[in-house]
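The form predicted on its own is given below as one chain in structure tokens.
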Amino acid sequence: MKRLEVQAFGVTFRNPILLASGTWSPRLNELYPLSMLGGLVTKTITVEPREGNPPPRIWETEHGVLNSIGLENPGIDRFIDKVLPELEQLNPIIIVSIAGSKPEEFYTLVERLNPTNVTAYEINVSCPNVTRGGIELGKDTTSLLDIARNLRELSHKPLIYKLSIVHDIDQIVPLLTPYADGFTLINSVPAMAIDLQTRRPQLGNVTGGLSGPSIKPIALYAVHKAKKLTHLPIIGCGGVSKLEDVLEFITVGASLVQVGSANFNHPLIGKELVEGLMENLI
């Protein structure tokens, strides 16, 4: 329907509802077609496969869910000859997540992916559960600053810079401005659970990345934070769940939402959301 499609970053999105990085499995497409959302998100894509992050990596909190994946993924060439053309057989619109250690590997990874058929970049600047890169890296704003120039000069396609509430949004959103086609806020939440039964951490890597419902009124202040810095398009994610968080989100200003860790305990959350946008929209 033309009065759900979204304008952003060049792109026109079916409707405003994307699916989050990570949350998509081959699984969902056998309840509903991805093709009727407004697309989705890949799980963040090193240079080289990573294992991630020691067992446990999921802990599921009384308002959210702790996790501490680590950007396990097959790596850059099996994401391009495996991964990708089974994603283009569902017909969405793909947004790449990418991610590196050192600015070198981001310039790889941009380069390998421009001859696809991927609309879009997002660059996991804030990722919580990786020893280098991540939120160090999006603190780091020089070198950040950098990777954006050399970034805008390298892609063929829209950049949209994924940050943390850890970030100083005041700094970061007019410094990546120019070199930036929008934002996607926020990533999940630094966080720990400890057992009390053993005085240790729940999770194999100590600390991980909080998402879902305890998380929205974070995203909903950082993305009205960001809508006063920047005349870009903003992608709100965090908590989202049903179709009033949906429309929270695009009253402080995004244009698109993303929908996270809801896939995992229901499924038809994406399918759901359209639908309601429908309903209550048209």
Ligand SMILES: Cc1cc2nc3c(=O)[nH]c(=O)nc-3n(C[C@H](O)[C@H](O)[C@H](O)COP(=O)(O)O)c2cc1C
Second form
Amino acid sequence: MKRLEVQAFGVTFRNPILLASGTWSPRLNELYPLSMLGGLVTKTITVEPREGNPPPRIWETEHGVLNSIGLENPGIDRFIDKVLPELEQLNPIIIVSIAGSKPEEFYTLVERLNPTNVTAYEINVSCPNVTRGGIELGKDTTSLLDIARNLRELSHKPLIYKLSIVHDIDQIVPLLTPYADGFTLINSVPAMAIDLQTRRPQLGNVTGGLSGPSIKPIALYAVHKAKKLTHLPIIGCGGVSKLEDVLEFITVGASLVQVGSANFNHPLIGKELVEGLMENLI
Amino acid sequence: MKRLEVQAFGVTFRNPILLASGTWSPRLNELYPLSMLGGLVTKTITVEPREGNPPPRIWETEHGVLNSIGLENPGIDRFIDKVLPELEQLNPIIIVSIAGSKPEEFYTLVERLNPTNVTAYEINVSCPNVTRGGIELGKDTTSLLDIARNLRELSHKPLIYKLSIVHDIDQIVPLLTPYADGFTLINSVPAMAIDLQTRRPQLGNVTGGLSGPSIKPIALYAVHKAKKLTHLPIIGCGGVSKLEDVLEFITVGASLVQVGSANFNHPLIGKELVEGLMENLI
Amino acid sequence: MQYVKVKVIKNSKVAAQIFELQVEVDLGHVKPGQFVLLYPKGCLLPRPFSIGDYVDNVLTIFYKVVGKGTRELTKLQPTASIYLLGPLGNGFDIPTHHINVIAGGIGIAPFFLLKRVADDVTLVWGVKTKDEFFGLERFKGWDIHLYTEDGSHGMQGMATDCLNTISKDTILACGPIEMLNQLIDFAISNNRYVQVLVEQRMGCGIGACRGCAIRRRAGGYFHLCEDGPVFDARTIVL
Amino acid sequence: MQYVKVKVIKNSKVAAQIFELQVEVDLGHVKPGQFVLLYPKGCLLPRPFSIGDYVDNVLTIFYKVVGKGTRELTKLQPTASIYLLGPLGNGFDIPTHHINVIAGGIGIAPFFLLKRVADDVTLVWGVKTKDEFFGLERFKGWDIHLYTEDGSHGMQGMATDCLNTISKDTILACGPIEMLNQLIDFAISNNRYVQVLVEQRMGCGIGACRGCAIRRRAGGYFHLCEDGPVFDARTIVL
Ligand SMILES: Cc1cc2nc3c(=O)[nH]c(=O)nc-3n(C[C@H](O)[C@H](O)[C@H](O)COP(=O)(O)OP(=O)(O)OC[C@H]3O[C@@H](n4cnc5c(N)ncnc54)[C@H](O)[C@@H]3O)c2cc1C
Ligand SMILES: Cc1cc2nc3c(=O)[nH]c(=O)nc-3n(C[C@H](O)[C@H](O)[C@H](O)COP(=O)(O)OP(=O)(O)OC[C@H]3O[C@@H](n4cnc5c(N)ncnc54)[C@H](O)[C@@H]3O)c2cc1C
Ligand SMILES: Cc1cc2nc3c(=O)[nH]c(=O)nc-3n(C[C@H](O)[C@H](O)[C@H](O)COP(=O)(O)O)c2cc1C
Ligand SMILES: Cc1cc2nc3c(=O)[nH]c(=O)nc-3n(C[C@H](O)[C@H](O)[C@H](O)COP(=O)(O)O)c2cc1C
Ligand code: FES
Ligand code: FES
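Switch from the form predicted on its own to the form predicted in complex with the named molecule and print that structure.
Full complex below, order starting with the chain above.
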């Protein structure tokens, strides 16, 4: 057990397997103890509740999953009152994913969450499915740097920035490094699919984000690249669905790995990856 | 036949099927008449010959092809003397892909090619496999705009800019539109793969570009997005391997479609797509 | 809720494009209208199916072949196995008095289980053409009204043609979207309690992905896997 | 060069991890050392294989199961079919006088065809253990020297152990990279004409992708599909 431990952002993770934002629910705990995982990253939370995008919201492409959820979430008040207490029962390490459509919203979120027991923040500036405060924010380096500076002041907890492959990683990673504790790469990749019967997009919101096996080589690249640009720990995310994928991300320099849409394909995946890593150690 | 014709950039293409840069050779003509295609895009040419990157240069990922050729090419002199005369026998429409590591190289290439019979230029500012003048050029919007302005002055032929998903499409497409005749989207996506046996990258150049089925949803997105930002014709490229893929690209707004790595998988693909489109018309 | 690899007992065609799949699994207590997720080989997302019938640890699913996942299901041979998650969802709210069931096509699937718990039922089942009927013998004892669009069996027309004449009792319904939309209109204009089992693409089945949104008439969204798949027809927009 | 769907006549195991695949195809004239591309199901890139033997429109390929593509090949049943592109590449330059062949493991594959055109041949074949030998009967008439690393058959050692004692005639060789590197050293230090058949990952087989680069000793690259797969050992770096 001990040997799977990872130290990162000043936190001890019992193993490198985390579940990615938006891809798991506490009900997985009915299938296996979520406490055996390295940690859990919450669905992205915003200040106000969000309804999300019009359906259909999800579609299976040939080798990936396309989604356009649109950051549906109950908002920070309800999250702290109702959701968080339940999550805290599941795993000691809860990383809260946060997003805002204005800089002030990020500050509010951090101020509200500082007094709680959550472990760290994952700052989602890479959501492909919202018009403001999503992926565009990560492209606006001036605002982003501003937010990062202020969050560094405000935050009592590690700050992990979640980036997209469409971001200028070369520029952003060094820019944010002084104000960050780590990076998660990558969020789902902007993508779309067409229903040829109707000649309409498969998603209600027209475009979405691609995840799953299709994006693994892209995510490996992003981690490899970021690793050369920062000394901070990196969380690899994108297409992890088997033990080899985890080892590949670790090989390119990831300290921790997040498992996302593979949870839909095989809900025991988190457990099996931890078990696989343990056997791999022997 | 007539009804498959496409008018774009002032050129008449007998059908919308082109073969993508770097993925076909004149030897395909031994298998079917390349003249039946809409046109051919050459391997990217640079002023000086280039050796390309260290091997291994190609690898099959789970659902894509990863390459790092590094723009190996014979250079413009040899291209004009030896390669072009052969290509001109194959199809009336030859689009020459060009790249440079300095702005002047683009100008030289266009000046050298202007007097030839080639149909158009595809300006490759999106190669993931070279250190200078590749994908980074597409990120440097100031230089890019400068090059585009000058090329517009210099060129006697249509100028088609080939972009990457990691480019800021929102910004580049409107910026280049006044100086361009069209866009090709997308080039292969920066990516990498690991050999777990050796813990080394699968490619000699460490990173490469991902093509094939994995990137189709990403390419559809890019075309859809660019279409909203310009009135110029768009060439869709990325993961086309069957008739449905062609129709999907056309549905999101592509005027023409390029077939790339599918040529490796099934060398008759170009022919079969044209035949499929003809049957589809009936 | 369980996630288990289940053994296939039977998988055979019972009507045009429709298969009956039987697997061995202990699901505990299940309600008509609940569903399970199956994980076909080569699919990245699971596929939802109504619990068709369930007795003595044998789960029956009736599925129509429409795409990649259901095509893959047809390949399952007896003794093969497949992962299953369930039971999921709320199921029908079953009144103790007389019930009207309206089913369109494969929308009949959830009502085989209803037969085990309710006797006083009027079943109206419409299909395009008579090849699409199956398992009718299982409904023996119910008051059965069959419709075919082409008139090849029973009355010519649609299941919803019965709406003018049907009793005032609760309606339970499942079928294609056009039929459900008619029922929603009917429920609203007559302020009737009609329970509809609706479909939506799903990612997880357990409230994680927020993919299964169903438009709420009052604004916002329900989630099929948490709030459905059975809804009061007056409360949703399809 | 042809690209055709060919019928499988035979596909059976002939040694540890090694299969013999026979397909029906008219390739015209072929030379030992030339290769074909096979297009296994589910693979995006074709897989190159030496022409093992070719007579009466029957092409034989000997392949070792090492990964996804070759695993897929083992599934081919007689009467199944698979796309093939070929013949490709330059093949060996075959002298009319005595020839020395050095083969390591599955590197024996291209020499079955040589047997049809050359009689005065010394064959040195090394493998790890005796289970890896196959088709020895086909080389009857040649001067054969067998090596196993574990000494389970023939001499104990490697095929390259013969280099001290081998005649001054042309060497044709194919085998794992370590063996080829020894031969390259040998050829350079003794300035000997050694023809080596090398491997490299390929995309297209026809000069399109520029994927199959082989480092040239004089600088720059050869391309396996255009300039090879057989090279003068003195001219390359592996
Ligand atoms: C609660 C519920 C109960 C259902 N019960 C049954 C049943 O008993 N029998 C039956 O035949 N069908 C039932 N369906 C519909 C069934 O889930 C789809 O027909 C099936 O998922 C289609 O998968 P496919 O891969 O063959 O089709 P494809 O079109 O290839 O599917 C591609 C994607 O779309 C999704 N999808 C496509 N159609 C539907 C749909 N109608 N509903 C949800 N997702 C869809 C798939 O899950 C997949 O993600 C039910 C659906 C729901 C939501
Ligand atoms: C000219 C030539 C002749 C060959 N002749 C034979 C033969 O007669 N018998 C035989 O058993 N093998 C031969 N090989 C090697 C054979 O091509 C590989 O073993 C095979 O491609 C491996 O495919 P895979 O999918 O099973 O392995 P994987 O490792 O899963 O392959 C993944 C990728 O790597 C490539 N690859 C892996 N190993 C090699 C390799 N050694 N050479 C080229 N590409 C490789 C594959 O083409 C594919 O793109 C030859 C190779 C070349 C270049
Ligand atoms: C249905 C769904 C919902 C998601 N929601 C979020 C989210 O709220 N916030 C976020 O940062 N990422 C979200 N993601 C992205 C994932 O966390 C992850 O970055 C991405 O799916 C790539 O990993 P994967 O290939 O393992 O799925 C979501 C992904 C999916 C498929
Ligand atoms: C082996 C290989 C070589 C390529 N060389 C070039 C090139 O020289 N110039 C260029 O613009 N694109 C090049 N590309 C990119 C393709 O033209 C195309 O944009 C990309 O592969 C996506 O299309 P696909 O998915 O159909 O392959 C190359 C791609 C491959 C696989
Ligand atoms: S299917 Fe994932 S939330 Fe309902
Ligand atoms: S394999 Fe493509 S150039 Fe040689």
